[in-house]
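Quick heads-up: it's one chain on its own, the form predicted on its own, in structure tokens.
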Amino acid sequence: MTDLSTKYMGLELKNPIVVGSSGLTKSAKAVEQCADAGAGAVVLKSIFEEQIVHQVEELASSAGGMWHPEADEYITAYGRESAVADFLELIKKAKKSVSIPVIASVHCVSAGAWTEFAGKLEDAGADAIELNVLNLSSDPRLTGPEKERVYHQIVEAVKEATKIPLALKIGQQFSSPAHVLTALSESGVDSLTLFNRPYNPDFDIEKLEVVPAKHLSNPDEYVSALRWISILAGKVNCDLAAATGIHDGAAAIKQLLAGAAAVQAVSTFYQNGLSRLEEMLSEIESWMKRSGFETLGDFRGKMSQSQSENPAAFERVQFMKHSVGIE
């Protein structure tokens, strides 16, 4: 029997793959739906930063501002609070209605004051967060280390309103990614998620006008994190999961086989169905019958660069014919 049980941040999963935050963890039902599929976890469709100021601006903006500085005070916190009702009644459905693990979403690009909602995220049942960060860095004023400041006065305010396990979900366009997800893993997260998906701006050149670029991932993308995953297990202070471009076993028994504790995958779902979670484990079960492991713990971390005999191959950025067979 293979045992695809994992332990990511600290929750008890009994597979390594979650679905990752998305339309397809909007209500409990579709939560419920997921975990009857097979998820290990579910991480439910983020809460951005932005929607609980827009709610507050838009109170003060229908009072018109004319009131007793008490009464600002309060129409602010009311604001507040009502814009993270729905999210929260989300979370406490969702965690009624299955028994794997729920992780809450927030999409953030400051330390402000939401973050003394967090508190109420665990009050309501999440058995974790995970903080969704890409701040970008379009500032020419703005240093490397302003910016990747940004990311420690996150981690640090909201480490100090909860006690239930938190996830940093960033991007890779750092100068020096080794160093920033080294010194985040020791800033107190339980996991660093590796990488989310920045919306991408297109042209319609024929109504000459800004779209959104495609925003579903293709199955080449999981190299990205492939890479730094190997890089860093057994490096950083914290777990590793995988996110991007995972559309079937294969890719996801790589993440493992870098060093990662789980996996998120969304594109592939909205692809071909939510039973292709079922398809992904059975292929992971197989792969590690035929290659003689029975648990994950087996595998995980075996082809990392520190126990690669060949740790330069994970550094080379350079095309070479004798490295990829072409000219």
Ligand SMILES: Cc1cc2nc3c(=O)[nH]c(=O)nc-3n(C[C@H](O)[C@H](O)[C@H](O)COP(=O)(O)O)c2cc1C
The other form holds:
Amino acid sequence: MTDLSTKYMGLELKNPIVVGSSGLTKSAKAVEQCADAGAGAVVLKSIFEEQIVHQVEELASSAGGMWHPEADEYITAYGRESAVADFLELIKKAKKSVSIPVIASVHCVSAGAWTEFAGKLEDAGADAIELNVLNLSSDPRLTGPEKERVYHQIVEAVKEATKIPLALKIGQQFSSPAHVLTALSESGVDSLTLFNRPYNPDFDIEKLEVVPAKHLSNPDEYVSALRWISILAGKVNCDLAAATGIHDGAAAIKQLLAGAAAVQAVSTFYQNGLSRLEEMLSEIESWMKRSGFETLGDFRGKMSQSQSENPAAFERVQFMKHSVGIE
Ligand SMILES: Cc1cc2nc3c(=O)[nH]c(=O)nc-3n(C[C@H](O)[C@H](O)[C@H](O)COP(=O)(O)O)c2cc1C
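Return the form predicted together with this ligand of this protein as a structure block, the form predicted on its own having already been given.
Let us now look at the entire complex, which starts with that chain.
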């Protein structure tokens, strides 16, 4: 018997595939479809800090120069009156319609007044919270440690407001990712989701307009998470979830071998439909049978750097070896 169950942030998941925050989880109906497709858990489409702040009528005082005045009109439209109520209703309805864990998601940039709202997510029935923290380091006056402090402030404030597990979905743009992520793992978070795939602006050179860059990932993008989960597994004080570029069962298996407790996917479901999820699970199951593994615990982290016989394979030595052979 192959057992795909996993424990993620203390939650019992029947399998490690989590449908990530996106339009695929924006309604109770959509969440139900994810559960029917076999998902181990879902992360709901995010509510934005700006929407929460707008609603609690603290925009002016707590924004503190976070956005330009020209953006006010956009924020007013975006943070429409019912956004918070709608989000809480989504959690309640989703919890009623599925038995898998429902993880609420907030897209945030600061530890402002919005963090008090986190308690409401718990009251609405969310099993956990994932914070997608976008901390674009575009202000030349701010140092790395100053920016990193924001993450700790956010975790501290949200932890104070809730008791449910907390995940931080985070980018890799740090001068010392191992240091920053290890310190965050000691901050009280229950999991780090590595990595987010932030919206990037692109240019339309005919209209001279800024347009969104391609929003779906490619199947070769999974390697960044793979490297860092391999390096960090067994060394951090929280779970690790892999995200970005996981399009098939093989990519999911690799993240588990690296040490991930769960694997999030989005783009592959947009491209191939939710039936892809069942295919991924079958791939994992048949690979486990072939390899003689009965549970995820039998192989999780087996290829992490700390368990590797060749730890240098994750670092510069391998890069040198590989590059020298490339003409
Ligand atoms: C259409 C779309 C909407 C998304 N919305 C959110 C969101 O609201 N919050 C969030 O944290 N991530 C959001 N994401 C990012 C995904 O959760 C995920 O991190 C990203 O797509 C990388 O994973 P993938 O390679 O499996 O697509 C969105 C992605 C897509 C494609």
